[in-house]
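Let's start with one chain on its own, the form predicted on its own, as structure tokens.
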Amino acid sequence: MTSLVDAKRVRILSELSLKNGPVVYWMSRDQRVNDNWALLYAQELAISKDAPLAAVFCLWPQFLGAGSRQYHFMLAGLREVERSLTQLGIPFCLLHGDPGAEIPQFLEDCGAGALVSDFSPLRISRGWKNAIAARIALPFYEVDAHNVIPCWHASAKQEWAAYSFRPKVHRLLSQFLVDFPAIKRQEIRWPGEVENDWKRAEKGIEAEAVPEVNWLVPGEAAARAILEDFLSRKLPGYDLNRNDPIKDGQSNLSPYLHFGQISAQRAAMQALSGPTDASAFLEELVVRRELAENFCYFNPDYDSINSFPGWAKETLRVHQKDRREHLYSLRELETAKTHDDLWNAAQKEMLCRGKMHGYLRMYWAKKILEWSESPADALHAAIYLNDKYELDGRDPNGYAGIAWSIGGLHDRAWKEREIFGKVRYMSYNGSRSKFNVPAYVKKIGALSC
């Protein structure tokens, strides 16, 4: 089969001959119809076999500590996916339960001939794929539709820092920043009708109740509108404004990128096609974001202190018994009950808006280290809060960012001090020198949630 999808994006998880029967695309991380290499590859397989094509999503009721906020955002986006695919003659099937069991059962029930999935470096996703591959006798393909450069092709090892990863990215960018073909209308129809029970999906969520956000609209169409607004209004000042929480300088794309409601490759291509220098944006969108993917892919302990570099583990061990002026429980942190008004405001921003400002995420996590009995306790608290409240939580970016803040990941040793050892320190006064802290505290104080 001659494919418009770069072969370097595709790898075989179960190497068997194509069989007669429908092609199934198991949509998981990339929840969109357009600019989706995994869906495109699945459609190419279906066309080559004169077979029907379906997309399925398997809803797991408890996913890595996500709150109801994230589930509602995701389900709204998936309903848009269903509408868009239906217009293309491709059924969208919503399954419920453990993908390791439900996907093989669906394949058996429809007599499938091949399975295509999108890519995630997280352990839970890789475990599901291993379980599925062990249970099916079909060819099973994985396509990296999430990264600009396929994760397994960008580097063959865990990178120590951005400075070692960046040259590899820039060497490969032109090879992978190519136009997307359009998804086609599916001519061979799926046998039978598909009806999804969205009310059952909502009722089946077993997540802690977290208020929904009203400032960000979920879905693929909204994501494209946010991108267009960013490119026209914010990109010219992005490098100067992105680290100031008072200014509306960030792209706000991270929730959409997390749920795959927009392609990072699309965002990069549009940024590069305009008259404005996009280098600072591409550093965050491609280099830093895909460095986090690299970390989670090559380090299975990405959510543990075992993932910290050796120098950081040692320096934190030496300083673990240092006296803490303040110690806060997880409940006190969650409810923003600390002595630090800047930290409390950052936590409240996350509680109310589901998205803390990027610069403050670093300060926020480092203070949790300073106020916890151990680095392991700090890591647990930061991941718990991030994954429960952030729309873009449960993501390689989150795990890498927290490990950078608490455990020196992708960083170097700094001047030694209490508690932190040689891990980089951030202070309240340092923040005051960078932006108007009182104005930020006042701004967030006006939020209601």
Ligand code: FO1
The other form holds:
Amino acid sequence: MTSLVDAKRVRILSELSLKNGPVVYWMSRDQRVNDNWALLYAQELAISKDAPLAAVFCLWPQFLGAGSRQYHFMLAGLREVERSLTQLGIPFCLLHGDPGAEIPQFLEDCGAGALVSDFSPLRISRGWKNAIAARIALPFYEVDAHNVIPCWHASAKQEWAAYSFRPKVHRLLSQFLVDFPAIKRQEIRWPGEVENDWKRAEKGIEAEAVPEVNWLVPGEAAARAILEDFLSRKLPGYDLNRNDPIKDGQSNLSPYLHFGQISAQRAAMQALSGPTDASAFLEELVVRRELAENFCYFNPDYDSINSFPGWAKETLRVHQKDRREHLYSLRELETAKTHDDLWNAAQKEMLCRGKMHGYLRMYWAKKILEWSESPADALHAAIYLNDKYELDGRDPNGYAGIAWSIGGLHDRAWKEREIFGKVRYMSYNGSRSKFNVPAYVKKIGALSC
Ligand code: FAD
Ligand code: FO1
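Can I get the form predicted in complex with this ligand as well, since the one above is the form predicted on its own?
Time for the whole complex; same chain goes first.
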């Protein structure tokens, strides 16, 4: 099959000859219809076999500490996917439970001839795929539809810093920043009716109640509008404004990128096609984001202090017993009850808006290191809070961002000091020199949730 999908983007998880029967795209990470290489690959396969195509999503009731706010954002986006696919004559089937069991069952029930999935470097996704591959006797393809450069192609090893990863990305960009074919309307009818039980989906979520976020509209269409608005209004000042929590300088794309409601490749191509210099944005969107993917892909301990670089593990060990002037429990941190008004405001921004400003996330996590009994406790607290409240949480960016802040990942050694050792330190006064801290504290103080 001569494919429009670059073969470097496709991995074969179980090599078996194509069988007759429908092609199934198991949608998980890339929850969108447009610009989705996994869906495109599945459709090409179906057309080459003159077989019907269906997309399935399996709802797992408690995903890495996600709260109700994240599930509601995701489900709203999935309902839009269902509407869009149905208009294209492609059924969207919502399953409930463990994908390791439900996907094989679905494939058996519909007599599928092949399975296509999207890609995630996280342990949970790998576990699901291993369970499915062990239970099916079908060709099973994995397509990296999330990254501009397929993760396994960008580098053959864990990269220790952006400076060694950046040239690899820039060398490959032109090869992968290619246009997406449009998804075709499916003429072949899917045997049987598909009726999704969204009420059951809502009721089945076993997530803690976390206040809803209503300043962002979920879904693929809203994501596109946010991108267009960012590119026209904010890209020109991005490098200057992105690190100032008072200015609305960031794109707000991360929740949409996390849930796959927009393609990072689409965002990159749109940014590059405009008149404004997009290098600062591409640095974050491609180099930094795909460096985080590289970290989680090659380092199975991505959510443990074992993943820290050797120099950082050593220096934090040496300073483990240093006196902590302040110590806070997870509960005190969660409820933003520390002595530091800037930290409390950042925590409250995350609690109420579901998206802490990027600059403050570094300060926020580093202070948790300073105010915890041990780096391991700090890592646990930061991941717990990040994944429970951030719309964009439970993501390689989060594990890498927290390991950068607490364990010097992708960073170098700095001047040695108490508790941090040679891990980069960030201070309250340092923040004051960067932006108007009282104005930020006042702005967040006005929030209620
Ligand atoms: P923009 O500045 O508009 O950036 C555009 C895109 O570039 C982002 O959506 C993201 O995909 C990527 N990007 C930007 N900064 C980074 C970065 N430092 N590392 C990797 N990719 C980046 N990002 C998440 O998506 N989920 C998380 O859970 C998360 N947790 C973090 C925790 C800590 C302690 C730190 C230091 C960073 C964390 N980040 C996380 C990275 C970054 O802060 C967010 O991606 C960014 O603030 C999202 O807002 P935006 O899309 O408006 O950013
Ligand atoms: N993906 C799924 O396939 N099923 C889910 O039930 C599911 C829930 C979920 C909740 C919060 C969240 O942030 C992401 C969620 N995802 C879910 C998407 C997740 O990004 C993908 O499963 C990745 O493949 C995991 O690495």
